[in-house]
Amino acid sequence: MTQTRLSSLTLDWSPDWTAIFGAERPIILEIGFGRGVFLAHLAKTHPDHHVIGVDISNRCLDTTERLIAREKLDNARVIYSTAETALAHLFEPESLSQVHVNFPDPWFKTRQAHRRLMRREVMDWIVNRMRPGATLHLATDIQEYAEMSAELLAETPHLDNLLPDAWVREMPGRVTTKYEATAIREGRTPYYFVRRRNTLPALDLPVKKELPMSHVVFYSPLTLEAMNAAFADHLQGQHHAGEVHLHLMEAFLGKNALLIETAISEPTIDQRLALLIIPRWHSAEPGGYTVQVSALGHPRITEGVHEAVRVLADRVIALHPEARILHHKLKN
């Protein structure tokens, strides 16, 4: 029987892995596990470890969950999550004994560079999460990606090279994945990297916890219908604050609320959620409203969510000269 799927949208930040697995063991992380062949091999050859895979492909998640159930791999679990979200929110510093990255998407176009896994920000998280003596394993079949990764790793003094060169073209004893076999058959010989975490202090990157719920209470003589009518011209649009990028996308007027579809992008998590403008029917002051986050879709309350609530409230307040904020609960 397949276990309930884990997701970074619903797991605690950070989870109690001992409670989830029913035992306390060192953790091996595979980022992007494809069909699960390599992850299953890790679980079988490391029965004294928890083996955790993260991926955002539902097809890969379904296939690997069935494989784990079929092989009865009680020490393996998979999580719906990006690498950035998992590293920042799900794992404590020095909690990983191995990290495996097999054939990541290169994302070579300039506009897609922020999606690339092997980049400085992600490497800093990986280094912080590895315990001294832990190993990082990377495989790619793209020479340009190998060269880029070699340069990044050379600029990471916290990782010692365990190979005679920056990479090797063969790795005896390694299980071959379906993608890997296809690459070799098509004449693309993979590049393999192995690095070991030394004792140099890493950047201070504690687990990013969820913030308290945010809201803004305000007064406005405008009705929800008037706010909705003004949305396209005055409320809709993008906003950037530091590393937070948000987009107030569409408005949907209901009987008792105005729902704003909102996209929020932060360094460690992207979310699409709903903000609500709700009349305060029991307020002592007529015209009272609250801007808050809808529970729809399991939103995680982050700095970006606080910023989105703030921006929407500010834009609504600006619609009328008599409108004003009464009180709020926002991160300063």
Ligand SMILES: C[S@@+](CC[C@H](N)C(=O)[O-])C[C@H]1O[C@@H](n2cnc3c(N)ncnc32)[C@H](O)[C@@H]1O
The other form holds:
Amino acid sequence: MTQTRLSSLTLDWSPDWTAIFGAERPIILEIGFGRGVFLAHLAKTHPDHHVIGVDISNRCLDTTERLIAREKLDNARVIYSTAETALAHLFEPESLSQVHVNFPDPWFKTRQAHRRLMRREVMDWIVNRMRPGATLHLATDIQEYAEMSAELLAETPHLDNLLPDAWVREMPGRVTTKYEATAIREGRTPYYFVRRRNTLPALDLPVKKELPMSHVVFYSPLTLEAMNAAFADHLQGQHHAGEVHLHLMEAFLGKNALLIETAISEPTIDQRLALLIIPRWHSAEPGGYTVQVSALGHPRITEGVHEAVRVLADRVIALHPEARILHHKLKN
Ligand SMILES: C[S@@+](CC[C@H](N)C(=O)[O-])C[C@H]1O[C@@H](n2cnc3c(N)ncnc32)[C@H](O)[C@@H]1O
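Structure of the form predicted together with the named molecule (previous: the form predicted on its own):
Below: every chain and molecule of the assembly, starting with the one above.
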């Protein structure tokens, strides 16, 4: 059976896993499964569980999808998603019975630290998504990463250590991942962590749902051509509001719309999408326009997208003293 690739950009937030798998079973999550050997082993050894992997490498998804099909692992699926997006948008609180993280990328440079998986925000999501009794398994071959993870885990009272020490250097019976085999061959003995979720209440982190579509309707005497001409000096640029960072990057003038390429970065999702300024030809009042999100590329409507629509509308209105907002649908 050919299955379409699952992606956090197209799946419901949160998806009906029972409908996707055709059965209701506890869920095991592997973050960053790479070549999929460990994921396939999990699926084989846990036929009574759904095994879901998330990764951001299409090559890894290709390889692992082929492995799942070849080995007829009906209880395994992989999803194109960052760990952050999956944890926040795809899984309900207390829905995971195991979480595995094998050899995460270290992202040691300060400017890349926000990408590191073992950090407070991600740990809070993991803890919230684990059900009591669920286990978290982490492996790394980098001493600094192991020390940082041990510290983070020690500061997480919701997880009990199942090992005699913070980590162990051997895990008998474990299936070796590709990255692990390389590390061992090159003399870097891995550090293994196992923790169990206890019953301490976690932070309240419900599934982050998609917001309703946003738009702003405004009046301006300017033409689309004039707005396009003003783009580089007055509309283009970055904007930061709380944890939302956005960049109005480039404008493209079409026959019936000005399309603005926009990058939006939020804690749980990064998106590149198009905003549109469209004349309201059918409107009684000439000079009416709508700012809205283009359906191109399947954008997810988040707080950041609402902020982007608002910022673009504000900037366009500031271009002319007679311009004004007529009505809008925006969060807050
Ligand atoms: C060093 S490799 C380890 C792969 C595999 N677990 C192994 O042990 O061989 C890290 C993996 O994590 C994936 N990855 C990196 N950042 C990620 C993120 N934010 N969310 C999900 N996967 C990620 C990479 O694409 C890669 O497959």
